[in-house]
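First, one chain by itself: the form predicted alone, in C-alpha cells.
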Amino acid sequence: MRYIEPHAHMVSRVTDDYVHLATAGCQAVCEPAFWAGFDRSSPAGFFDYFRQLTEHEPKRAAKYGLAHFCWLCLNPKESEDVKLAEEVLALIPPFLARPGVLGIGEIGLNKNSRNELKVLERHVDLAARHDQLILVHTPHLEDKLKGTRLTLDVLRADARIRPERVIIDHVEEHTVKLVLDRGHWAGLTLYPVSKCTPARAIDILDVCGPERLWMNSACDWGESLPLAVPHTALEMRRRGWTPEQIDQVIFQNPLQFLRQCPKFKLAS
C-alpha cells in the first residue's frame, strides 16, 4: 500500500512514529502549522516554530526515507490578539522560499469570532498575493457549520483566490457538499474521538464519490492515530473498494492537488 498522509503535526509526535509511518507505505508527510498545546505569547516563539516546520522536521523524516513538507500561518486558536496576529503573518513570507513550504495553512476559524475572521482574511490576502496554496481547518462540532460557511463567504469575496488551489479540512456529513459545490478540495480528518471515524468517512465517499477528497490523520498532541489512513484504506477494502479506488482516495488525490504548488515532488 503507497499512500500521502497530507495532514500530521509530527512536532507533537515521537521518532517511532514516523517508523510506523514508512513501515505502512507512507510516501510522504505534510505538516500544517497548529497550535503548540498552550498559546505563544511573542512573535519569537512562532519565529522559532517556523524554523522548526522548515529545518529539523525534514531532517527527521529524512532518516526514514519520508518526504517532509509544511504549511506556515498562524493557527486560528490564536488569532483573537489581532496585533500579535499581524507581527507573525509579516515573519511568513520569507519563509515562503524555502524548499518544503507548500502555502498558507491550517488557518480558519475556531470559535467564529470577529477578530479570528480578520486574521483569516489577512491569511488569505497573504496566500493571494505570494500565490500560495491554502489549507483551511474548520471549527469542531457544534461551530462547523456557520463556520465553514464564514470561511467560503471570505475566499469567494477574494477574486484572486482560485478555488481548486484551497483544501478545506475537516470536513463532515453537513459541511462537505458545502465545500465541494464551491469548487474546492475537501479534506475527511480521521480521529478516534471526534471528527470522522474510519466509517463515517468511507459513507461520505460513498455518497460523494471520490473526486476532490481526501483523507488525513490529523494527529497531534491529543488523542489521534498517526496510522488512520492506512487502517481506514483497510475498512474500504472489506467494504468491496478495489485497490485502485483506494490509491485513488489515498494517494493519486493528494497527489494531484499538492502538485499544484511545483515544491512538492516525490522520489521516484
Second form
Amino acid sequence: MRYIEPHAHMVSRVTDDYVHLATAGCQAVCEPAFWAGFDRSSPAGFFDYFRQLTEHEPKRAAKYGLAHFCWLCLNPKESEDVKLAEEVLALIPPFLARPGVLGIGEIGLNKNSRNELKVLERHVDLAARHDQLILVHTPHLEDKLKGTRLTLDVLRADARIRPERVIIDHVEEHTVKLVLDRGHWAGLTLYPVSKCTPARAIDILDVCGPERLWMNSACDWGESLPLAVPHTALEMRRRGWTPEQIDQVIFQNPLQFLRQCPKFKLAS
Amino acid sequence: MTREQILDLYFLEARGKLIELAAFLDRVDRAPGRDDFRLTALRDALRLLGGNQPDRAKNVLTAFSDPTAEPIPAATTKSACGAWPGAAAGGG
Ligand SMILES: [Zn+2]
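What's the form predicted in complex with its partner chain like, now that we've got the form predicted alone?
Below is the whole assembly, all chains and molecules, this chain first.
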C-alpha cells in the first residue's frame, strides 16, 4: 500500500511517528502551519516556525525516505490580533520560493469573528498575488457550518481564486457538499471524537463519490493518530473497496491536487 | 455491501455506543446541578434519530451548529464546546 499524508503537524510528533508513517507506506507528508497550542509572543516566533517547517522538518523526514512539504500562514487561532497577523503575513513571501512550500495554509476561521475574517481575506489575497495553492482549515464543532459558509463566500468574492486550487479541510456530513458544489477539493480529517471516524469518512466517500476528496490524520499535539489514513484504508477493505479504489483515494487524489504545485514531486 | 454485512460489521459497535449514551444520561441525572444548553442540544438531537429520515448524521451535526450568518464581533475564546449556546450567550 502507498499513500500520501496530506495534513500532519509533524513538529509536534516524535521521530517514531516518522518511522511508523514510512513503514505503513507513506510516500510524502505535508504539514500546514498551525497553532502551537499556545500563542506566539511575536512575529519572530513565526519566523522561526517557518524555518522549522522549511529547513529542519524536511531533514527529519528524509532520514526515513519521506518527502516533507509544508504550507505557510498565520493560523486562525492567532488571527484575532490583526497587527500581529499583518507582520507575520509580511514574513511569508520570501519563504514561498523555498523547495518544499506548497502554498498558503492552513488559513480560515476559528470562532468566526470579524478579525479572523479580515485576516482570512488577507491570506487569500496573498495566495492570489503569488499564485499559490490554498489549504483551508474549517472551525470546530458548532462553529464549523457557519465558518464554512463564511469561508466559501470569501473565496467566491475573490475573482482571482480558481476553486480547483483550493482544498477545504475538516469537512463533515453537513459541510462536504457545500464545498464540493463550489468546485473546491474537500479534506476528510480522521481525528478522534471531534472530527470524522474511518467509518463516517467511508460513508461520505460512498455517498459523494471519491472525486475531489482526500483523507488526512491532521495529527498534532492533541490526542490523534498519525496512522489514521492507513487504518482507514484497512476499514475500506473490510467495506469491500478494491485495492485500486483505495489507491485512488489515499494516493492518486492527493497527488492530483498537490501536483498543481510544480514543487510537489515524489521520489519514484 | 448488503444490509446484513453492514450489521455484521457495525452492529455491536453501534449497540455499545448507544449504551454508553444511555449511561451518560443516567450519570448526568444522578449528578447535582442543572442542565445547560449542551444537554438541551443533545436531547433535541436525539429526536432526530427516532424517525426514518435519511441524512441523520448531517441533521445531528446541523442541530448542534451555530445557525447565524454574521461574524461575531470578536473571539473571546479559542475553543468550541460542541453545541451552540444561543445568541443571548454571545455565541453567534
Ligand atoms: Zn491542521
